[in-house]
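Encoded as structure tokens, the following chain is the form predicted alone, with no partner shown.
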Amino acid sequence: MKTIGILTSGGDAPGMNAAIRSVVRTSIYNKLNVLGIKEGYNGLINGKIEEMNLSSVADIIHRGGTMLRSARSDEFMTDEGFNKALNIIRVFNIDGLVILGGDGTFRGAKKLSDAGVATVCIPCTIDNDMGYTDYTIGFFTAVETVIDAMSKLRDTSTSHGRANVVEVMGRACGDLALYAGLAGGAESIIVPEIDFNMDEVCKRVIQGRNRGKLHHIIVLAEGVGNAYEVAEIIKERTNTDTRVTILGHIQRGGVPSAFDRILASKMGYKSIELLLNNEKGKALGIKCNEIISVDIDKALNTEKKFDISMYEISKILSI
């Protein structure tokens, strides 16, 4: 193992760049040379790739976004594109690939495995939605930004006695929604794992409303259903002015958290030591507090678990 090579696919997350440092760091502390490849898989078939130093990643732990830049490639996916990627590995004599992002990366990376490419995975996505590990890089950052958010809602909220329907990303995963929602007090937590009751949503607010409260926020995962339509229904089965907010890809940015800046670091450490021990096609994830590697295969075959106790406790905590 002489020369590794790292590249960032997909959506960004808050804790790429700090990945992307510890992996750049642990492989010149090794003696290994490090080529960096932009634009993720589409980069890799067309051979932008520079190499890497130590001033490569100085001043970058606490950016946003990825220093490598992101994108997605369609053409990786076809016979012709693949190929031009594995001649790329080739001819830059990359014996081994750090590869940052979500599950549609983690498919990518498989494909390479399979191919005798040397791979290990870094989970990163603000959606949470990987089933193998407790976590995933910058999704903590995201809680961070739509917690943010909703405080400033509810001070205009409050100030017009309005009910505001907030989305969050998060895909077909609620996991965005629920943490946001019990950190940020939200009335209503509306997630794809969860049947809702509108009428229910509506009978939170009435009741807030008679109790005195002057705000009502009710947060709605992307992957439920249109903001609009429940902003409707809670105006007219409550009579009480609703707006909507769609945070959209304000939540992928922003400087990453604490936790998201130790995760990666330690998960940038732990990928270079699997390369350097002959462990290849691994996902690297968090697991009661450890830092745990499986096979790509099963990280992308093992089903999520919603936390239902913890949305329990969010519907007892905003009665």
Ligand code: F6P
Contents of the next structure:
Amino acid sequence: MKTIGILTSGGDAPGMNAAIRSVVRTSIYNKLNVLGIKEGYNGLINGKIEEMNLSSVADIIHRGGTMLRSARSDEFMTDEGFNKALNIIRVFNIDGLVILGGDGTFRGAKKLSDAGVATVCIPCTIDNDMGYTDYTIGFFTAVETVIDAMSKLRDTSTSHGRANVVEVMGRACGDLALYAGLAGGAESIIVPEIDFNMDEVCKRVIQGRNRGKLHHIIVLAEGVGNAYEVAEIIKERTNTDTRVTILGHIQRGGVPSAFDRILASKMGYKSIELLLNNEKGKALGIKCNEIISVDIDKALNTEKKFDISMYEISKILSI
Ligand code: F6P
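Form predicted alone already given; the form predicted in complex with ligand F6P follows:
So here's everything in the complex, that chain up top.
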């Protein structure tokens, strides 16, 4: 193992830069060359590659986004694009690849691994939708962003006695809504994993109002449906003025939290340790506060379980 390549792909996540820094510095410490591949798999196809040194990753640990930039590459999934990528790996003498991203990115890494390229994946997504790991890099920063927005919305919700529906990202996964909802004291949390009943949501608004609550925050995961429809029903059935906030890509940016930086630093270090030990086709994760590695296949096929007990607690605490 002489030369490592690193790329970030798919939706960016706060903490990716801290992971890049860790991979680059651990590689250089171990006397390896490191090549930064720009714009995800597209950059691999097109040879957008530059050598990295200790200073390339200076001053990035605290920055959101990814200094290597990112892309969702359809071309990489075609035979032609994939073969171009393999060719670039050969031309640049890349012996091992560290690949940062979510499940789509991992599927690309699996293809490379099956083709004989030594790959290690680091899970980075604000969705926390990968079942083999307790947490993904970027998730807790996004939770902080959502609860910051919820606190602000709570102020204005209280002033006007309104209900505020806050739509958060997460694709088909309700974790971002659940964690932010619990931490932000939401009156209701609506997620794709749990059947919900609008009458119950409305009843909570009315009960809260009857005991003098002035704010009503309803956190809605994007995978459930339309925030405006939910708001309209609340307005009709409770006679409460209602507003909608769709947080959108704000959730993807910002200064990474301490947890995400630490997780990223540990996983970046571990990725190089694995490659040096000739362990390939692996995905890193965290389970019970231990960094683990599993086959990429397993990472992709482990079902994500929703934390129902946490959901139940949130319901009890927001009565
Ligand atoms: O997977 C991360 C994520 O932010 C999802 O929560 C969201 O649905 C999606 O990416 C948005 O994708 P894009 O940035 O391509 O619009």
